[in-house]
Every structure is written in C-alpha cells, then in structure tokens.
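Okay, so here's just one chain, in structure tokens, the form predicted on its own.
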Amino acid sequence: MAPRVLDLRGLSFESGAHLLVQRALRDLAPGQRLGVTGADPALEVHLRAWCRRHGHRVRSPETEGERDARAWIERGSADLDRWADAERAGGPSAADTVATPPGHWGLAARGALVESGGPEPPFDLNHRDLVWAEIAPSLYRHAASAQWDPETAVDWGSEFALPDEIERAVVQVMTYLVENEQAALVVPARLLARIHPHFREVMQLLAVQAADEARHVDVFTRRALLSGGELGTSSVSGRESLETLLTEPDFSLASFLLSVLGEGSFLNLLEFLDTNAPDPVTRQVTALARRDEARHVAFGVAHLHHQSTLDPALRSRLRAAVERRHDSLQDTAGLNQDVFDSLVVLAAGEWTPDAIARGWEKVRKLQEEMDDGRQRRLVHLGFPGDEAAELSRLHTRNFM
C-alpha cells in the first residue's frame, strides 16, 4: 500500500495545519511515512519545527515517486511514549473514585488520562474516608437544584408594622444569626480548599454550603435593617464560642462541631423563629434558611456515620473535641443575654406577665428540643444514650 499524501492546500501551520497532520499520523505506526504537500510557502519550515517538538523525522522527496509531496514525515514514537506511563484518574468511569489519589493528579478531571509527573498541589485531605459520604453526590444535586434568589424568594415589600420593642427583638436575633452564619461560611470554605479535587462532589457540596451561608448572611442582614435602624449587639462570649469552630483543623471534627451539633441546634432555633415570627419577612427568611441548614446537617451526619464504620476510634476523638471545646469556654458567659431576652419577647408577643411567662417557657422548651436533637444525632453515630446525653450537655451555651 502506497504511503498517503496529505494535501493541506493553502492552510498554514499558523492557521491550524498541525491538526490535520496530527490526525493523519494518528493512524500510522512508528516508522511509517506520511507525505505532506500544500501551497503555503513556509510549509516545510513550520512542518520541520513541529515534527521536532513531537518526535517525528522530516525529509525532502528523494525519488521520482516521492515528488508528489513537498516533505515526508516518518512517524516517531515520542508522542506514544509521552502517554506510555499515563494513567486514568479514577476507576473504569468518571464516577469512580479511588481511596488515595496520587498528588500529581492534582487538578486533573477525574477520569482523565493524566500524563506522568507534574506539580503536586498541597491537598492534605487526600483520602476518601477523610471526607466522603455516599450521600454526597445526590445531596449536591439536590443542593444545586434548591438554590433560591433572595430578591424573588422573599417578599421584601410586605407591609407590616411592629411595636418598637418587638422590632428591636427581631433585629437582635437577626444580628446574632448573621454572626453565626458568618462562622458557618468560613468553616466549609476553609476546608474545601484542602480537599483533593478527585473528591469533587464533596468540594461542590461544601461550595454550595458556603454559598448558602453567604445568602443567609444577606437575608438576615436585610431583615435586620428593614426598618431603617441599626444592628444589635455582639457579645465577646458569642464570638469566643464561634472562634473554636474556626480553629479546628480536623475535617471530621470540624464537621461534627459545626454541622452535627451547632447547625443541628440551629434547625430548632430556625423552626422556633418561623413559628414565632411577628412578621412575614422574618418567617420567610428563617424558613428558607432552615431548608438549607437541613442539608448541611444531613451531610455532616452521613460523613461521620461513614467514617465511624471504618474508624472505631472516631467516637473517642469526637468526645475529646466536645470536651476540649467545653473546657476552653467554661469561663465565658454563654449565650448573649440580649439574644435570650429577645427570643423570650418574640415568643411572648406582648408585654404582660402571663405572656412573658409563656415566652420564657417556650424558650426553655426550645433548649430542651435542641438537647433532644443533639442526643438523637449522637446516638445515630453510635454513642450510648447516657454518653450522648452527657456530650449534649457539654455543648456550648451559645447554641452554635
């Protein structure tokens, strides 16, 4: 079979001729020849330069039978050798993960053919069991489809008028929520930058979680300022409690403290605010935020349940994290008194002794519900009932 001659016509290498040459060479074995001709005056110069880079030999026509080409390429093996040691970044399909992806896979797409060598970015969360949960892919898809726009999901133009004392209570609670949601934004944002991109569903889920928290900060701030006043107070003890979340370097322990204990308790708080909201905007923003927070809690619980089946020592580490946090906060004042009083006022709805007593009782019941929820999640993670009760009792008085 005579060697093929590729006619590039007027196409130059500066305009993409290499694509046709590359395609024609792909079907040849090393040592086989391809003739190249065309009208571009610089064809031979550019062809030789391109072939040198890719490991092919070029020679001018030597016999009468070769005169129908301006140059002949002898297929080299360099292009083949370049990928000889390449490996697929994953299993048989792009959906399959490996337990410990090599560092040089780095930012390569999972499932891509990865050339050997290259940089090794410092992703220290590089083992599947450090970050994974089987629910992560489906939870991400749900999270992506459930995003809402603060401009349209909340009826900011609702007409209502609250007594000054009630409005101040709403503002104080919103101020508190903003502070806590800012911490809940920083934690997943800090962690996701450390995760190997091979576990992209977890990165995507944490990215959406950070976006959720950013949106919550937005709507809670807007509700606080809706009447044109100023934000409420921020206590030292509250910020000290949140600081302990920011300084936890371990992925599982950070997820445990933030999502399982903190945001789990916040689900109860947001339900309380939805029920006792004195106006439609407060009701809408707390209900929407609660829907998002439920996903965050679900991932945290699923991840820790997955890891607890693999690491018998996990529960002792979780317990130590709770105790360590409790000890560091035992001299702090706990929940901002302004926040507690505002919750009582919102639950009371009016300034009478009987109403305040009812409001106080509702807040006490809220704290019991938070405790019950924490205990249920701890038991789900394998803690005995009495130990779950003890650990729940040690949880920060600042709720988050």
Contents of the next structure:
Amino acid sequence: MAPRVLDLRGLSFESGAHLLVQRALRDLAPGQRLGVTGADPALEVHLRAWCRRHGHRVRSPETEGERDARAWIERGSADLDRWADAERAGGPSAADTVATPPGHWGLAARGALVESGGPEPPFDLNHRDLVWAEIAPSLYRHAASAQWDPETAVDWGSEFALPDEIERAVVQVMTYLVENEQAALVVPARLLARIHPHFREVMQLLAVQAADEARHVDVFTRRALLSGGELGTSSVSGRESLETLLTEPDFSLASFLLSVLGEGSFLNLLEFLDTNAPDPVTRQVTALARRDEARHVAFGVAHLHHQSTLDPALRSRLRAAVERRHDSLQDTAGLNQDVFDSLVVLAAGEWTPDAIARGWEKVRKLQEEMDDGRQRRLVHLGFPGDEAAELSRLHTRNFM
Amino acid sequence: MTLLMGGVAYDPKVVTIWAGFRDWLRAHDLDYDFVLYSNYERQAEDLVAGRLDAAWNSPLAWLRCERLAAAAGRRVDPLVMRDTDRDLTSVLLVRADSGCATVADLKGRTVALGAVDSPQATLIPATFLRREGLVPGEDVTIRRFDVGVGLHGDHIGGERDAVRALLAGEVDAAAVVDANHLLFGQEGTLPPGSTRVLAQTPPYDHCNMTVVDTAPEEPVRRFGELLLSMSYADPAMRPLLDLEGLSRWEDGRTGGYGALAVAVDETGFYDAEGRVTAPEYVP
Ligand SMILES: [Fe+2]
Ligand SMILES: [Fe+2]
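Could you output the structure for the form predicted in complex with the partner chain, given that the previous block was the form predicted on its own?
Expanding to the full complex; the earlier chain stays at the top.
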C-alpha cells in the first residue's frame, strides 16, 4: 500500500497543524512513513522542528514518486513508548476500587489510563481497609443533597427576648460549640488530605463533613452574636480535650474518638439543646447541626464496623486509644465549668431553686443518655457490655 | 575511579536531570558523578586540562574544546548527542507584512540576534547573512539581545526578546532556532501568521557529550553505552529525558559543526588555539 499523504491545506503549525499530523501518525507503526503537504510556507520548518521534538524523523522528497508531499515523516516510537506500560487505575465505580492503589496513581481519576512513573504523593492512607466503608458512596450522595444555606435555613430575624442571664448561658454554650465544631472540622480535613484519592467517596464524604462543620461554626457564631454581646469563655481543659483528637494519626482511631464517641455524644447534646432551647434561633441551629452530625456518626460507626470484621485486633486498639486519651486528660477538669453551668441554667429557664433543680436533673439525664448512646455504639462494634460500660465511662468529660 | 562529567547550570532543572541520571548510572554500576559550572568557558578549559572526563557541551563549547585540545596535543570526541541535537536550522523572520522578499532585501535594515554567544540565534545567522552577501554591522545593523551570556544560547530569553522587538516594529528581522519559532507560535508570543520565514539556514548540530582522551577508556565506553541504552519506555527515565528534551541518545558526530566553526572564525570568537577573543563577551 502506498504511504498516505496528509494534506494540511492552509493550516499552519501556529494554528494546530500538529493535531492532524499526530492523528495520521496514530494509524502507523514505527518506521512507517507519512507524507505531508499543505500551503503554509513555513510547513517544512515547523514540521521538522515538531518531529524532532517528538522523536520522528523527517526528510525532503527524494524520488519523483515522493513529490506529491512537501516532506516525509518516518514515524518514531516515543509516543507509543510513553504509554507502553500505562494501566487503568481501577474502574470508575465504587465497586471497582483496588485494595492497594499504587502511589503513582496519585491524583489520577479512578478508572483513568495512567502513564507509568511520576511522583508518588504522600497519601499514606492507601489501603482500602484503612478508610473504606461500603456505605461511603451513598452517605456522600446523601450528604451532598442535604447541604443547607446558613443564610436562609435559619430565621435570623425572628423576634424574641431572653432574660440577660439566660441569653448569656446560650452564648456560652454557643461559644463552646464553635470550639468543638472547629476541632470536628480540622480532624476530617487533616485525614482527607492523607487518603489515597482512589478512595474518592471517602475523601468526598469527609470533605462534605468538613463543610458541614464549617456551617456549624458559622451558625453557632451567628447565634452567639445575635444579642450583640461578647462571646463566652474557652477553658484550657476543653481545648486540651480537643487537642488530643487532633494528634491521633491513625484513621480508624481518630474516626473512633471523634465520630463514634465524640460526635455520638454531641448528638445527645444537640438534641438536648433543641428540646430545651429558650428561643427559636437556638432551636433551629441545633436541629440543623444535629441532622448533619447523625451522618458523621453513621460513617464512623460503619467504617469501624467494617474494620472490626476484618481485623480482630481492632477492638483492643480502640480500647487502648480511649485509655490513652483518658490518661492524658485525667488531670484536667474536662468540661469547662461555665459550659456545664450554662447548660443547667439554659434547661432551668429561670433563677428559682425549683427551676435550677429541674435544669440540674435534665443535664444529669443528658449525661446518662450520652453514656447510653456510647455504650450502644460500642456494643454494636462488638465490645461486651461490661467493657462498653467501662470505656464509655473513660470518655472525656468534655463530651467531644 | 569516578567518571566525572561537567554540566552548565543554565536552569535549576539541570540538577534534577543529572542527579537523576547519576542515580540510574550508579545503579548500572558506573562510578559516575557530575559538577556544575556557571558558564561553558570554564567547563571547556577544565575538560581539556583533564579535570573532567566528560562535559555536556554546547556546540560552541565543543568547538572550543576541539581547539584547546589540539593546541595542547590532546584529543576530544563527541561521545553521544540527543536525537534533538541533530539537524537543527535557524530561521530569519520578518513581519508578515514586510516588504522584504529575499535576504538581500534586508540591506540597510536592522536584524535582531540573540546573545553574543548563541550559536543558533547569533553566530550561525550572522555567518548566514554574510553568505547571502550582507556583512553584519556594515550592510545590516545588528541589534543583539544579550540574555544569559556565557550559557551559549541555552537561555531562551534572548530569542524571545528578539521576536518581541520584531513584532513591535523595532527591528526588521529576527533570527531564532526553528524549534523556538514553533514554540513562540504555539505559546502565543507570536500570534499565528504574524511572522514570515524569510530564509532558513542549512542544518547544523547542537550539543554533544564531549569526552577527552585523558579519561579512562573503559568507563567512558560504558558511559556511552549506558546513555544510548536509556529508554523512553522506562518510567523512571522518561521524566528526565523529557526535562532534558530528548527521546533517545544517539551516537556523537562531528559533521554538523562546520557552519559554526566558520562563524567562530569570522567573528573572531575564539582563536585557533581556543582562546576567547570575542569582543564584548564576558561570561
Ligand atoms: Fe458539627
Ligand atoms: Fe460532625
């Protein structure tokens, strides 16, 4: 078969001629020839330079039969060599993840054809079992559809007036919530930057989780400032408790401490605030946050459940993590006293001995419910009842 | 004994390239190391003095090594070169609407060249103009764009400035290597169709890996063999080959430096013994 001659007509290399040349070369094997002709005066100059750069050889027509082209390319193999041992990075669907994606797949889309070699970004959470839960893709979809706008989801203009000291209690609780939400934002954000993007549904889920927390920080701050006053206090002990969450490098342990135990307890707290809120705005912001938190807890529980079926030693590591955290916090006060007092006042609603007693009782019940919830989740993860009770008791007094 | 190669640090990527090649060469049992120079002149002198075994040379540095070696009773050879070092051409560009149809039409006009020591943008084009009957500095005014002097034209800045001056109407023609005319068009420095190729030089060769006869024979042979065996299909090598701008190493050859040698003599860049005699050249 006579070698093909590509006619570029008026198209120059300054306007994309290489695309047509490249396309014509695709059909040839290394060593085969392609003639190129066209009307651009600089055709030979540019074709020669382009081919040199891409590993093809070029020569001028030599025989009479070659004169229908202005130049002849002898196809090289550099482009083929580049893709010779490329491989698919798994498949696009969540069912097509591989257990241990190679480091050099890095940021490539799952299912893309990946050129071999290249940098290996430091994604150290690079085994499926380290991060995965079957529920991750559907939780992500749900999370993405459940995003709300802080501007419109809360009726910021609703009229209410609280007694000064009740308002101050609300502000103190909000101040505490913001501090905890910020920890809950930073922890998944740090983890998600370490996850191999091959497990993208987990990365996406944690990204939306971090975005959830960003909105929680937003609405709690706005509620605190609604009365135009100052924020409440932040104690060393509260920040110490949160600091121990930030420093846990193990994905499963971090997820256990933050999502299962911490956010699990927060679910009860937000429910308590929703029920006992002295004003509609407090009720709305806590109710909105609570829906998101339920999802955060669900992923943590599902991931650890998945993990514990694969790794029988997981439970002893979880136990050790709770004990370690307890030991490092045991000489601290735990919950900021101002926060505890504010919860009582908020639940009491007024400054009579009877009301304070009622508030006190409600907060005691809240702590009991938190304890029950933690124990229930621990049992779900396979801990025997007595051990679940003991571990729940060791959980930080700061709730989160 | 370590085979020691010199290279010129015309860009920070040079460290990445040769440190990467070094790892690979050492993994293939060649005791190899490199040193970097800030310009080609000292590297050429050190090679011929035997302080280096090999030097990754510009074509101009190759010619100087040849002359220095001959004067010292030594011999240098081009061991290998990149596939992209073979058969380059330079082009003389004019604006698309220029009234010039031939090189002779440039008489009395201004031509932009690159750095004083650029083979592709200054020395070879200057000789080309002379062949075409225009003596630089007499029949045409030369406006030089001295960027990266001492790097023998490795710095692209002079050529880019020259074509910008052409576009701005400050000069009537500009000389650049063919690959840069393609690049400037594709990157947008030159809008499509804004320039016309007035003339193209005959092909010439560019860099080579120069070895000196004081270097130990067997390591030099092995060095050449290993470079030639580097494969673009090897994922560890490909990024380095891409950085260095080649897809394979080829045998060195001496036949492609004739035009530059003439230019060196015509401009008095080096004398016959390889001394730097170019005026206004401070590497
Ligand atoms: Fe939250
Ligand atoms: Fe959360």
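Positions refer to the first chain, counted from 1. Take the two forms, superpose them, and find the largest set of C-alpha atoms that agree within 1.5 Å; that set is the rigid core. All values reported here derive from a predicted model rather than from experimental measurement.
Ala357 is not among the residues whose C-alpha shifts by 2 Å or more between these two forms once the rigid core is aligned; its shift stays under 2 Å. Positional change of Ser316 between these two forms stays under 2 Å at the C-alpha, relative to the superposed core. Remark: with the core as the superposition reference, the CA shift of Leu107 between these two forms stays below 2 Å.
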